[in-house]
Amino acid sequence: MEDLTRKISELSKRRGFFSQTAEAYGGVAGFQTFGPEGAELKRNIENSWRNKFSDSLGHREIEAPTIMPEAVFEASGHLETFDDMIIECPECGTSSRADHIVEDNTGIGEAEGFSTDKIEEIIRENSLKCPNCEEDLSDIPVEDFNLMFKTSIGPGSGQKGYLRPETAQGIFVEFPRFKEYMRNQLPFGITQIGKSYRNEISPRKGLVRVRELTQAELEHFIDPEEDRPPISDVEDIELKLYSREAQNKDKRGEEMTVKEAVEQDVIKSDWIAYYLGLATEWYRSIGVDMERFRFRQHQNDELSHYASDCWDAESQVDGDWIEITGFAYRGCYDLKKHDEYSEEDYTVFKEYDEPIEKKVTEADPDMGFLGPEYGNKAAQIAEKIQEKAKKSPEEFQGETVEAKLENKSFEIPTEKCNFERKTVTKTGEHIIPHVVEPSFGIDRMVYTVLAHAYDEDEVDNEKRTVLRLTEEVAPTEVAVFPLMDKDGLGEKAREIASQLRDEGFSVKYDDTGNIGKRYRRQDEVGTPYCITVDYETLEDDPETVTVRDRDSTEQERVEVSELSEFL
């Protein structure tokens, strides 16, 4: 449908789905306010996700702060790697995403994974121009720009902090507590739905690229050697896959079942394949058009710093493919980093089926020697010697052992290290779990559902705009109208509306304008059913009302006492 993006934007503003924030003050790019219809649609999608990926799988949901101290993001790698490429026009001063300029003006579809040098080369070779003033950008440098919002915690300069760019770190940093809650038993999953913040260089397309967004994330902690997903639960689900190989060979994607994708090694991780299967079912249930949908595998140069493999769920709107979910195998990267940087233990004790005997090497440095000799460095030197005894026991064969602290080396007499080899009986070992992460962009899900539900047709020779939303996510399930608000019709309609609300339905009451206009208003916001109370309602025994179906526009009489069951 031509210019669907514009139509969705106009409908959303007119009917209360979403609009730019603070338009009374000129607006601010990258921030959107969800109106009454949009907030309810978004909430329904979140609740549906919660049911599918948290409650029904036995995972547990948490809620972490949106501001965290700098140390968390130093450990996670976001301070160094959470960047986009920026180019600033020397003429008008407009800052733009350099990779977006390349994608919008060349045949290159995915430039985000390119290096800054490569982007500069493409801009120069194609004489690409500023999207605002048409100034030539050929000789302008492309630089990395960190997307995190910086803030201070506490008065004055305070402690450095950042608004989180993903909800995941709020889960990872608290892992030592969560493993205790789960009695140190793998696997287990922790979920979270909440706000994240990214200081986007050039926000665009309404809900597609924003600076404040809602994520629904699942961090599934597993033992990579033992834990396997129940693939049989999803093995027959058809997946539309656009693999790395297909992209490199300029081929279209292919369809295969989850089982076939695993057996043919198209998807390397059983866990990723499992969640792609679950997600496919869910996307369909909330109204994603599976003809405008695919799973695309990340190229090696676009993988995040934490991921060994990642597949994006992408929806198509106006010919563009939009990432709506990332399915990443994060390995032990995050927990290992927090284990190294913090003072907490991010391992889980894995108990063996039977005790085993194991040869170990240990050192017990003589602190009576190290203390007087090296002062406040003695404890660090002892720790280095103990690490070396476990990892490099051969180095204890000479007269001295080297211990390095920062840029300085210390030669410690081997006899003062108390090195020994011995056999111990072990009942288990400490392991750092691996993480499988499906991360859903709720705002983009809302946008996709609206775009895929949008339709135009004719009813009674009149053009009609209709959102064919599924009943699971529609903001309002049923609207109740009196034919007119007189002769007791309004009172009866309000009574029926109240009764349906008591029975758990989302109900809207409307008595303004003619009945045709009221139908059109509800069609535009995706309400599946409209109930009309007319004079026949008051005359019938038992009482009946007219129920109109949104998609077919067909109407039928239904007894009031049977409305709940009918709906």
Contents of the next structure:
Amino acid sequence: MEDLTRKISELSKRRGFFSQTAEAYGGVAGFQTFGPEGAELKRNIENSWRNKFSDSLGHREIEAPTIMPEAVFEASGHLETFDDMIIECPECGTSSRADHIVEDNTGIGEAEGFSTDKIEEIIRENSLKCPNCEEDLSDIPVEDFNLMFKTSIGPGSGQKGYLRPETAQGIFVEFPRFKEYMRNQLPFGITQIGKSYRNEISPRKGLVRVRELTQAELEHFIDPEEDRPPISDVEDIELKLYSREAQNKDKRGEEMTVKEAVEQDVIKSDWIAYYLGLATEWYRSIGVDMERFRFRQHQNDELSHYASDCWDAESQVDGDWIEITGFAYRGCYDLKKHDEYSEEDYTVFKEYDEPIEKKVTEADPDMGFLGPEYGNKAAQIAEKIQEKAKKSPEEFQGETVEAKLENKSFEIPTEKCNFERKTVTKTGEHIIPHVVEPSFGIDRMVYTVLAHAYDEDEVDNEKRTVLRLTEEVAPTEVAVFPLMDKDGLGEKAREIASQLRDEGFSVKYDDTGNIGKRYRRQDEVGTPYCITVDYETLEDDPETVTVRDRDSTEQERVEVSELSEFL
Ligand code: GAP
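Switching forms now, from the form predicted alone to the form predicted together with glycyl-adenosine-5'-phosphate, please provide the structure.
Full assembly next; the chain just shown is listed first.
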């Protein structure tokens, strides 16, 4: 279908799914407001995600603030590395993503992982132009631009803070609380659905690249040596994979089951494979068209600073592939960083099945000697000696042991180090858990679901636009109409609508315009069923109504008392 993007955008504005924020004041790029239908669709997708990836897996959901102090992002690495490449046109002043200019004009698929030097070189060699005014950008420098929104916390100059660029840090930073809550038992999963903020250089395509986004993230904390996923639950699910190797050889993607992907080592982590299986089931249930879908593995130079492997779920709209979810193996990166940078303990005590005897080497430096001898350096020297005793016990065989502090070296008499070899009984050890992270972008899910549900056909010789949304996510499950709002038809229809609401259905009541128009309105917002109350309803005993199916447009007479079962 040609120009689906434009059609979705028009339909969304007309029918209350989403539209640009503050259009009355000229609009602001990268911010979208969800209207009544969009907000309900989004909420249904979030609830369906919550059910699939949190509640039914026994994970626990939390809610952290969207603003965090600078120290969190210093530790997480976002301050240093959460950048995109920017190029500013000297003629019209437009700032653009330099890697996008390269991708859009050279046939290079993924330029995000290239260095700024390489991007400058490609722009120069191809004389690439400003997308706004066509000015040649050959000699314009490409720079790193940090995507975090900065703010200050409290009055005056305040404390420096940032709007979170991912919900994940709100989970990692509180890990010491959660491990206590989980009684130190790995594995466990913490989930969160909430807003994140990225000061995107060039927001685009409605919901696809926004500056305020909703993420649904799951951080699964595991012991990498012991914990295995319940892979048999998903082993027969077919995955559509586009591996790094296939991309590099310019081959097409391939289909294989979760089990085959793990056995053939196409997906290195069985945890990632497990989540790709679960996610495939979920995408299908919310209406993602699997003919316009794939899992693409990241190239090495494309990996985020925290990830050792990553697969993206991508959906296709108008021929473009959109990343809708990232499945990253984050290893111990985040917890290790917070352990190093903060005062808290981000390790978990792993108890052995049985206590073990272990040979250890230790030093207990004589502070009575070090203090007078080395003054304010004594404590640091003692620490170095203790470290050395653990890591390089062979150095304690000579007369002295070297302790290096920055540029200065100190020779400490071995006899003052109180070096010892001994056997201790250990009941366990402290480990830093690894993290497996499926991270879903809800705005892009909404967009994909709308685009893949969009259809046009003909009914009664008239062109019809219909959203074939699944019942799982449709904003309204059933619409109830009186044929006309007179002779008691309106009262009966309102009564049926209220009865269905009480039974847990999401119901809209509509009595404006002719029935044909009302059907079209509901088709355009994806309502699977419409019920019409007519004169027969009042005459029949037991009472009946017509139920119209959105997709086939066929109508059936159903007894009112059997409606909920029928639906
Ligand atoms: N915690 C990991 C993380 O944030 P990510 O790949 O940067 O990973 C996860 O983001 C998902 O969030 C993406 O797959 C995408 O669906 C969504 N996302 C990221 N930036 C976005 C943006 N500017 N607009 C809309 N969605 C976005």
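Computed from a prediction, not measured in an experiment: that's the story for all the values here. Think of the rigid core as the biggest set of C-alphas that the two forms share within 1.5 Å after superposition. Numbering follows the first chain given and starts at 1.
Here Gly398 and Thr448 end up in different rigid parts once the change between these two forms is broken into two. A rotation of 9 degrees carries the smaller rigid part relative to the larger between these two forms, according to C-alpha superpositions. In this core superposition, Pro365 moves its Cα by 3.3 Å between these two forms. When the core is overlaid, the C-alpha of Ala378 ends up 4.6 Å from its other position between these two forms.
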